[in-house]
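Coming up is one lone chain in structure tokens, specifically the form predicted on its own.
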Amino acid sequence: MSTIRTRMGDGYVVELTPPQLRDDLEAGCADAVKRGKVPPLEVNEIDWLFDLFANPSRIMGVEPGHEVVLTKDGSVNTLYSAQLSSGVGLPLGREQCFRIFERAFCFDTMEIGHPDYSYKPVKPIVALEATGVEQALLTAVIPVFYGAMPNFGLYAQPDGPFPNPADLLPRGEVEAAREAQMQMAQACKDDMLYVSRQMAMVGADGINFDTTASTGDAEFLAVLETVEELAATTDLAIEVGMAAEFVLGFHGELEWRGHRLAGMWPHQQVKVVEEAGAHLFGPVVNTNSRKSVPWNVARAVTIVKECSRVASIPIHANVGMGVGGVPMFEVPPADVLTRASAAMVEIGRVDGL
């Protein structure tokens, strides 16, 4: 073969030649080894990934055999919310839709979650939410989990009663920032708390924790101590998604249980999730749009790897727009979306997609 079809991190559709493909397998790798600080990928398994992307079909999948348990954050959202939202404008009500995720498309779960998906704004209209829940307990046979995300920002002015860390932090205040922080995470906890408890109370199977420390570690705090009182309190299945691959520092000082939170990894983010009581991790892996799709996949499965070798919870790889070696496309790409998903399980050594 002269070139090999692929594509950007944005998904625009280039050609490699062989070597320049093998030379971002192995960038890619190097990368996640020097940032993340994790074991490289084998030679064979770097020969592996290059027959994935080489081969001419356009949809790849795994050996039979190895397939995998498939969670979903944003849910039935896809079908029924606009293409604004990543959804496709079907004129489906929730409990259609998770009907159809479960009978058409064979999915293992289905999350039910408000379109706005953040615990803040479900608190007040939780009870329509529980119906909402309880109406697909009725009817479905696979676990049925509620999701939202932390969402830390909303409780920060002009949207939230807190001061903003955002505004302290450019003039200096960084004790008030941090003290902010501090008193969002306490809010925010309170709100996953009475949401997820409403849930237990309806019978709903799990709970999912979507996009945790999008903005740094005192969101992480406020997630491992929910998911710690969780998991003493309730029999709900905990499942963690983190929002990137390392968790920003933006109080700086923050631990749990001896652990600081800035900085962590994927591999070490997993640990301190394990330990608060969570049940499922969903690591991240965030793309580089500027750098092919075979040099991020390969990044990504080897940060993964590490993380699935520790773990001792099923690792729930995010895969999708803009992680886990996915290009930043409002609609992935199957051509790069099936490769992606085939390496993070058969690399990546993952129990679910």
Given for the second form:
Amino acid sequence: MSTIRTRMGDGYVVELTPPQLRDDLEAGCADAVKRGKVPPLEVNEIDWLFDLFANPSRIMGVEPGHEVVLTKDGSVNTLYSAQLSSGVGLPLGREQCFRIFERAFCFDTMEIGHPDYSYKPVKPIVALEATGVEQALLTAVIPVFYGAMPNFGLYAQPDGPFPNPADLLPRGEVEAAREAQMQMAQACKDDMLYVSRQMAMVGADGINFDTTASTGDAEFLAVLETVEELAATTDLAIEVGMAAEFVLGFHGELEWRGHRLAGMWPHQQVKVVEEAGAHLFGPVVNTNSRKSVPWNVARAVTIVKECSRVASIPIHANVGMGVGGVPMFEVPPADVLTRASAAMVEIGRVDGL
Amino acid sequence: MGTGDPYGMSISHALASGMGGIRTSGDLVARMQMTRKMRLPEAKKYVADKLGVGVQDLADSTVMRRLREELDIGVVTAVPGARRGIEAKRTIAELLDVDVPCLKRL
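With the form predicted on its own in hand, show me what the form predicted together with the partner chain looks like.
First the chain shown before, then all remaining chains and molecules of the complex.
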């Protein structure tokens, strides 16, 4: 029996027989159904994924006419930054990088962002950041986002002023940990609002909150309250991209407008994000590096398909390193990357990536 | 999108699934998602109707390269005299009947 060449979730090649490929696709879908409590894929969708991975071509793509809009978290850092952003260290300025993304890579939108890519360190240099956005706005035709991460961890000791919940919880100081998280949430919200308003003032098209809820429900709450306020008071298009597939309950008791935040999956996250007033939502499904890419892609599109079905705002799925079925490797192989890309569009029914 | 080296991540997604930015009409469809929260089919139809082309043409570089120059809304190649940056965005705002925030500063 001939075998199919594909990859594991860490990027290494693996050979599967056709029955093994189908088993992996069905198992990935089943895992999504079990954990995410979402409907399974249809048989013809599993068949479509089978054909996608069984095709020996080096790269794959969507059907003509099915192309989607691209937004890019992490901004143009990937061109000029170091390995921390999977960057290739080009000796270029951010505005030059922006133009490369517009004119050479032909992206539909692009971001300006700080190399640290967190709102807290941006605050003291926001004038510099706003100037970078202004330069891009003058010369670019595509929409200009400013992007950064809430990065809640920066607000806890030793990096920030508040007691560290990760130190308090092991000591059983649950209430103190919760109180610290609420103080961190307020400070994080203040920083995100401050930076976002500066970007709105200079005329940015949009603002991106990337890796939202990386530190759980209190961080998610801070972002939702920020979105709520920005949507009511600015012209910014607001994108909320998540950090992981479900919201961790580090606080555990937080609600926003009656919705408990801990434990939310993408199809539930999108409803509170759109209720807060955001324009774009980026769901995440984590890649399991010990499973094959077909297993991971089937799992990811099963979860995202339900998110897309219930959404009333555009869905721009995360399909970067370690998410959306893409291997956890900083140099993702184009064979499986393009298959994850096409599957997310054709089966996940997303509006963008 | 996500993190990864530019070739493996950005370029690969652009080729596999992307609309093509100002090479085609991706920036225009993006503006409808960003300003009116339109899902993709609605955003594509809106832009296609405004441009007077079919939805299938929106990601066709042969159609869109010529049309963008004719409408003077920014083209991907460096054409002397063609509107650039904020000049092109003013035309786009009128064409699509959308707000472009930076134009309010003029």
